[in-house]
Structure formats: C-alpha cells, structure tokens
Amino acid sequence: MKDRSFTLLRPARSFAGLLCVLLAMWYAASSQNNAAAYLLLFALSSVILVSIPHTIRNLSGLKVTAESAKPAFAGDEIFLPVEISNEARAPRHSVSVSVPGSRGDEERVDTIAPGKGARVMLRFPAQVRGEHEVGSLRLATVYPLGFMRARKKLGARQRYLVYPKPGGDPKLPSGSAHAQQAKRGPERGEGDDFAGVRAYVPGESQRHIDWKAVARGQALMTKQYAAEPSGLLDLDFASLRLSDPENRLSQLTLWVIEAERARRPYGLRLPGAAIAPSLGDTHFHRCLRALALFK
C-alpha cells in the first residue's frame, strides 16, 4: 500500500547523550566567554537541525507489501514475508520494519536503491489460536545521524492462522469399530519394526526424528515403524473427559499430529462439523484449521 500516512518524529536513545554534550559545550563557552566554543556549539546544533528533514524524507516514497504467512501453533512464531519497495528517485538507507503491537523484533534494511525493493522476514509470537489479521506495518529510521527517529504506519492487510497448542496424552485412542482398516492391508504405525522415514510434520513429537541424518546435513525426517492393521481413528470432541474446551482442542491437535505421523487414517468430529477420515497434508491442515476456528 502506498505511503499516505503521517510521519512521526521523536528523539532517539542517543539524543540524551547529545543533549549532555551540547549543554557541556554551552557551559564551557559561556563561562569562558570563548567565541570559538560558541561557534562550534552553533555549528553542531545547525547540523542536527538540518538532519531532521532528511530523516523524515528517508521514509517518503516507500511501499510495503505483506505476503501470506504460514499457519503456526500457539506458542510458536509467525513468519511474515514483507517486501519494501522504493518508488522515490533517491536511495533510502537504514529502514526498519515491524508489526505494531506484535511483540516482534524489527528487521532492518541497510539500503534500498531507487526503483528497487528489499525482502525481509518478520517474526512475532503466535499467542492465541484462531484467525488473525496484520492491519499495518511500521517503518522507522534514524538516518542520517541517529539522533532523531522517524516512523510511520502503512496499511498492509494480511490474515494468518494460529492452530491450538498441542498438549495432553500422546497415546492415540482406539480405532473406530464401524470401519476396519484391515481391509486395506497393513498400515504403518507405532511398532517395533523399522519401516522407513518420511518428511517431518511441524509440531509433532521429536523423539522419532532421524537425528543422525540431520547431523549429516539432511532435512528433518521422521522414523516410521510397522504395526498391525488398526481401525480408523475417530477423534471426537464430545468424547473427551476434559472440562476446559481449550484443553480438548489441544488434545485433539496432538492426536491429529500423532495420527498423521503414524500414517493412521483419522477423522475429526466437532460440534456442528465433521471431517471424514483421511490422510495427507491437505487433510492434516483442514483438521487443524477446523480446530483453530472452533467457537
């Protein structure tokens, strides 16, 4: 979104030290009645005053675009890709960008050439499950001298999803009695016989990660073990003996992760909604989305 907001200016942290230096110079010049000290004091003050419009101008002509953020579990971090474009005729230096009110750190770009852009990855905590929106981004700069800080907010609407935090008993419930997986042949699950590896699913238990492969520089992989055929898993919100609905959602989230890791087909039942048993990344995120948006 284009720059249509007002730029706010306030002293930077280093301004207090500068003020002490100026006061010391003024005291020395007045007590000694030294013309050279007065000249140095006025020259330094003039440079600082002249730098103020340059600080404000350093944020003009900038455009920010927030790209889609991947879902995360509550308690983890949201990674938001952001592109800063310079539509001005002059380069912009030392520009920082952050998400207001997110408790995340600023990311700084040293230089953005005219007509060019720079990409940064903003990180901030995913605190509460559900669907959230980033309404604006904050640009800031202390260029050129670092004594004054200019900042402004630019609209950059982007929605992101926070899944419930996994928690509870990792042991999967017994399979559904009305659908037997034995008809489809052996499935991979929890057992004693090693049956290969697969890609690691974020949020699942790390006790089955192939750490030796990670040490060799390979991607995160999860070990799988062969098991006897088992029934379809019916993960039902109403069947849980937990008083707090959030604890129920955490338990179901953990079971979804464990079932996907064990490659056991699972379905999800929530009040007013039901997802048929299946497997795979699409089904996995569909179940987690339903848990995140539960009301």
Given for the second form:
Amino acid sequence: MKDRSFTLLRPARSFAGLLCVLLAMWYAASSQNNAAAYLLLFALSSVILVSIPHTIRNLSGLKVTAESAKPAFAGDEIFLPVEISNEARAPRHSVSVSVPGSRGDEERVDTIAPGKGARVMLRFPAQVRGEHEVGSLRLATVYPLGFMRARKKLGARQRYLVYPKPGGDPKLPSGSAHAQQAKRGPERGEGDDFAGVRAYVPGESQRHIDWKAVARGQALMTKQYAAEPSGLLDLDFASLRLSDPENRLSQLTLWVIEAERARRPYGLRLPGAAIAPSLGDTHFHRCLRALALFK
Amino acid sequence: MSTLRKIDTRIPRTPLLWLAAALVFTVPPMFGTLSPWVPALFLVTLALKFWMEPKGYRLRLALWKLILTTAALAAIFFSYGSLKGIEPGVSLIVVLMSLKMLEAHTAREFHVMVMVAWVLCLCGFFLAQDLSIALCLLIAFALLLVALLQFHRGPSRNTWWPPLRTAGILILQALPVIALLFLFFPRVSTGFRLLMTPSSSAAAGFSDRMSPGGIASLASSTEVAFRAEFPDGKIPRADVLYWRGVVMSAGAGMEWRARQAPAALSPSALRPPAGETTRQRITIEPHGEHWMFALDWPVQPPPGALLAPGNYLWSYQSIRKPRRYEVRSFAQHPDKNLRQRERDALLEVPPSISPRARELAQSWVAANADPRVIVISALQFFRAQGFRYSLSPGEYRKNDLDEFLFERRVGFCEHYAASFATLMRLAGVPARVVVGYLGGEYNEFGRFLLVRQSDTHAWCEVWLPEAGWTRVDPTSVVAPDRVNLGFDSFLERRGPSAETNTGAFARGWARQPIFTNLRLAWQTLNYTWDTRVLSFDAETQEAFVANVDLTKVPPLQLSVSVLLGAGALYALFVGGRHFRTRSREDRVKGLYEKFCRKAARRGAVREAWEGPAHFANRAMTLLPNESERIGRLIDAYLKLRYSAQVPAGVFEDLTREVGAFPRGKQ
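Alt. form predicted together with the partner chain, vs. the form predicted alone above:
First the chain shown before, then all remaining chains and molecules of the complex.
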C-alpha cells in the first residue's frame, strides 16, 4: 500500500558532456585566475547539485497501476496500458515508465497535474508463450535539468498471456480420423471469389488485410474469399509428425488461425485436454489459451 | 502493426525560443572585442534558425558543413591574422555554434547547444568582466536553465511563467552553495598557463610614451580607470587629487617617455618621512600596463609592485584584471638628495631643440638664477602670453615645440607639461613629466572616488634645492578651473559653445537628481562587483581563509573541511525533503491506510477495487467484535474525505479510533 521503494540516482547520458563543460570552465578559470569564470563554474555546479532533490522529489507521490493487457503471439508485442497517478501536491514532469527486464521502450509523460493521472501504453516484445506477470514498473525522470536521472520501482502486478508463435505449414490438414464426414479432401483456406470482409484476427497473415480500408482510416479488416464448404477439423497434438513439442504447438496455432479465418469449425486435442469443435472468437481464444498454457 | 506511429524528435519551439533569448544575451561582450562580423553572423543565424525550423530546412549535407566550416576558419584567420589568442578562439566557438544551430534538429542536440551556450558565457567573461556584461551573461545562464526546464516539461502552451519560477527557485537555492564554493573552493593554479591575453583589445589608459594628442584622445573616454576609498575618512581637496601614474624622465620637446622596466629604488629612499599620511584603498580596472596609482607621494609599494625611480608604483605583472591594493601617501617627498649622476640625466636635452627656445630659457636664468624664480617666470610666461587651453588644439608634430610656444599657443595639459619640463631643463632646473589622473567623482552611496580615463592629466615636477621634488602644474596657470573643478564641470563651465543644443538638453536631463542618484547607485554596484567579486582571486582567497581561520589549520585543509561540512548539511537537506510535513488530507489518508493495515493483520484484507464503505461492511462481518468501532471510524473517514463541511473534532475522532483499533491477532 505504501511505497517503500528507494529512489536510485545516477548521472544521465548528457552528464558526460556537462562534465566536459565544467572541466573546461575550471581549467580556464584557474589558468587565468579569473574570478568571474569561477563564479560561472560555481553557479553551474551549484545549480546541478541543487537540482538533485528536485529530481528525486519528482518521483514521489506517484502511483502506477498496470491494466489488463490483451494476449499477443510470441514474437509480437504486448501492449500494456498503464495509469500513472499523481497523489502529490505539485505537478510532476517528464516521467517515463518502463517494464523492468523487458526489452521494450519507455514511455514518457510530459506533465501530470496534482490529483490527476495519465495513461500510457507500454509496448514490449512477447517472447515466450505462457502466462507471465509484470511484477513491477520502473519510473524514471531527468527533470528538471536533464543531467541526473532518478528511478524507482513500484509494484504493479498484472498478468498477461503469450500465445505460441504461429509457424509451420499454413495448409490445413486433411480430414483426420475424426473428421471422416468431411465431403472433400484437403482444401485451401480460401477461395477465389471475394466474399466480404471481417475484423482482423491478430496473428493472421497480413496478405489479406484490406489495406485500402486502412488507408481510408478504418479499422483493420481481412478480406474473405469464398471457400468451399468444409468439414470439421480435428487438430490433434498427438497426430503431428514433428519431434519438438514447441514446433507442434506452433503448427497447431497456425492451423487454429487459418481454420478460424476459413470459417471451418475446428476442435483441439491436447494431451490432457480436449476442446470440442466449434467456431468464433471465444472458441478461438480458448484454443489459443490452451496452447499457450500447455505444459 | 505496432510501428504505425511516427516518433517526433524535433526540438519543440518554446525551448528553442528560450535558448535563442539566452544566446542573445551572450552577444554583448562580443561587440567591441571580436571582429564585428562574428556577432553579426551569430545573430543572423539565430534569426535564420527560426525561419528554417517550421519549414523543416536545415544544414544536412556534410559537404556544405565542411565548406562553411572552412570558410569560417579562413575568415577568422584573415580578420585576426592568426588562430591563436583569445579573440580568434572565441570567434571560432561562436562561429561553430552558429553552424551547429543551423544543423541541430533532434532533441539530444538541444542539450549540446545548451552546453555550448554555457561555454559562450564563459568566453564572454574572458572578453569583458564589467558588471553590465556580467549581468548579461548571468541572465543568459539563467535563461539556459529555463530552456532546459521548458524542454523537459514538453510542449505545453502558454506557460512561460512556471519554468521561469522553477528556474528562479533553483537559482535561489543554489545561492548559498555558490557563495560557499566561491569563498572556499581551493583555487589551485594549474601548472601551465594558456596564453589567453587579449591581443588586439587596446586596453584603455595612457602608455609609457607621451606625445602630442595622446592624452587628448582619452579626454572623451568615460571608462573607469580606478576607484579609490579612503578608509580613514579623510578625503583630500579636489586641487591636490594628483594621482601619480608614471614618471617620464627621458625625452624632451613634445615627446616624453618612461623607462621600460624600472629598477626598484634603494631601500634608503623608502624610509617613510614624517608628516601627515593619506590611506587609500584602490581598485584598478585592467589597463594592460604596469602602472598602479597613488596620490603624491607613495613610499612603500603594495605587494606585487615596486617603487620605481620617480616614486611611482610599478606592478611586476601587467594589470589585466581588476586589482585591489592599499597604499599610503605622504604629504612630503621622502627623498631630499639628488646625486650628481641623476641630476645630469634629468638635465639632458636633445640637440634638436631650437635656439629660440633655448634663448627663452636663458633669458629667465639671466634675470635671476634662483630656480624658484625661474619656475615663476616660466609660469608667468604661460599666463601672460595668451596661451589657451583646448581639448582639440590641432595637430603638433614631435618637434613642434617652437610652434606651440611661439605661434599657436593652444594646447592640452600634455603640451603644457612637456614644454614646461623642457624649458626647465634648458634653464638648468632638473625636471620631469608625471602622467596620471587629476580629480575624480566622489560617490556618496559607496563612499569612494571614481576616476575615469577622461581625468587623465600630465604635470611636471622640478627639483628645487632644500625642498626637493616639487609639483608644478602649468595647466593650472592657463586653465585654473580644470584643476579646481574637475574635467566634466570644467567643460560645462565653458558654456554652450562646445556642444550642440540637444547635447546640452540631454546633459541637463542627466543632471536631474534622480538620474544622478541612479548613476551613483549603479557606480556603487559596479564598485562592489569589482572589489568583492572580480578581485577575489587565489591570493585574496588565501588571505581570506587565513583570516577566517581561528585554529591555525592550513588553508587548503580548512577549505576542504568547510566544503565537506557543507556537503553534509546538503545531504541533510535532501534527506529532510523526504520527511517533510504532510498536508491534512495526506494525514487522513495515512490514518485510513493504517486502519487497513491493522484490519489486514486481523484477517480483513481490503481488495484493491474496494471502496471504504464496502470494505467497512465486509470488515464488520469479518470482525464482529470491532464492528462498532469500524462503523464510527469509517463514518469519520467518509466525512473528512467527502463532506463539503467537516464538523470540528472529526479528525481527532478518526485519530483516536484508528489508534484504539487493536493490533495483532484476535
């Protein structure tokens, strides 16, 4: 509840340049025994010294909350919405947030008025499938002068899910042992006739995105082509002929995406879990979640 | 699909404006010291930057940068003749800064520009150090802080005041640290010195040579020569304020010169004579020569100077920064002996002097051989023969003694001093010329006498038996008011003929009491700046630290310990900010959090989403024994937090209830 984390202070990147300037001033002043130059040197160094408590104070009274992040495929980016609220009596300036340990960029907020908050979207790469947790967020600031950088970690728990990276053969398998009722043999996930658009599903091939619509400022849509009517697909972990279980999961993930896109009902069979064939957003994410959490 | 946004790294406009404002304030010291095209180029690029920035133009091509840099280097080389020395060096920094400005466009380069601007401030202090320049540069320094603050605050509109205020707070807080560092930071002199002596900037003041027209050219300069305080409170009368600068005992006719590197007088000559003394504390403005000033006659030289033959002060090092010293002057000349060799030297007259002048001198000797009478006859000659005193007497050449004495008879103090000394020598009276200052303006606020370059004066000294060296000012015979009133007032007395009507009008305005007071106050500030700040160098600091020190610790050690002590205080200050008192609202919240912690330890954990009322209900069922207390507590909390008007005593209730809430397990 109460943050007891320490604020760490270190010179910022521009400090090296400043040090050069200070040294030059010192050298020039001392070699000329020039009192005015000394005065400038002392003014600059004192202001830098005095700015340090301001830098530290600029992080006090800030709280962060990580909101829930949408799942992403491994290799994509996680978007984590973060709310920074300022509970201090003075405004806070130039505060940046990042997820410690992730390789994502930090996001900067210019000003947070007292009693107000600011929202930023942190992006960082989703690396390994599974459920992960953001344990803490790092706040950092170089305000007011930019030569010293204070940072501290604040606890902000939030879980997020990383689906396996889709990979392997995009061709959907032929009707498996459990899909004998399929009328035809293997079929492509798409036909030749344009049949309309639907919302883009993350992870899908970008080839069919309706880019013209994007250019018009609309949301991402996938163009659909009429495909032949299809039978039920049964995607079975055990029947795959890949040695590495991670590769099998990647393959299954890709098939789930392709099947969803082709509007072909599909079921998923994993050791210890089975999901009955179906279609739709909920089913899609349920399957992917099962794949992500597979042990 | 994550990289669809564009990151704008351009420098926002507001910080750039602040930076430009700061840069404008670094320009004044450049005018008058650097070649005029350098600051002009700087200002032009500054304007150009603001024209280019919104259009997205900037210096991109490496080839252009190379060409421009080379052109700038060549231009500097051609204007100064070399790249060494302070002016070419500063010009180089200024020109490179101009080019950098045209090139810079990213956020990181902003820091670079600010730091270069700080270096420009430093350069400014090497070019000039008067108070007005210093104020400009300190304003530039502060504006650079504002620019940095604004830069980190991001592009917020119409908010010029908050960054200014924050910068002000920073500077105010820094002031004590600056003072401590200034007084105690060890001024270690670095071993090898950069030769950064200003080369071309002709330091104001007279030189070791007096030729016709030399001093008259200074008469219009209002620059400060030096300031003198009289610590004993005795301010000499205006007609004896003869500030001795340099004694010229070689040459004759219209041109006189001083010795290049005089030897010190023998210690016997330094024995202080009896009689009244005047103590003076003098702060000289840099003039690039070796003279140090004192009223007639100094006997003991201040540290770092010697007493040259002729009893004038000669500094070992040329004076290139303000210097402060104390000297005592005696009403009588200390040395009553003149050896034969010296006497011969002081009677030397070059053969180029015309027979007509020689005849004139001989006629006085023939009338009466007593040196005193000769002096009086000579003065009588100047008084009676229609000599006029003029600031612009027309040109005289080196050998124009005859023309001055017998034809034009118009001259400035230097003409009178030179011709008088020559005539004395021709008449067999040892004589020499003294150049220095006469008079000065007394400042009532600061209690000091301000002497300007326009107060430069030349007079004579003659050797009289028994009396020794005696001051004779031939100018006083021709223009008595010049000596009694001071130069400015003298010019004024001469009526409107010398000036145009508008000039007189402006002068009349400037004489209004309010302006006079303002002027005097400004001079006092200037004086304080020179004496307290500029002349506080390594030696003064050593003396100061030794003075402060009561325990006889070596100065360096004292400096270090004072700075360490200040560091400890500073750390306390930083730590104290963490534990500063909190507002009432914070305390209410703190009490609530304390209650939550106590309840959690007994099993009622508040969820993150839970509001106080909901949590209270749940806690009452979880902790039935405390339900009444929880009810009262939450009631008080809600009132404090959400009511528009809080009845008195509620805060105390909350404090009591939270304190009474049992801690630990049930």
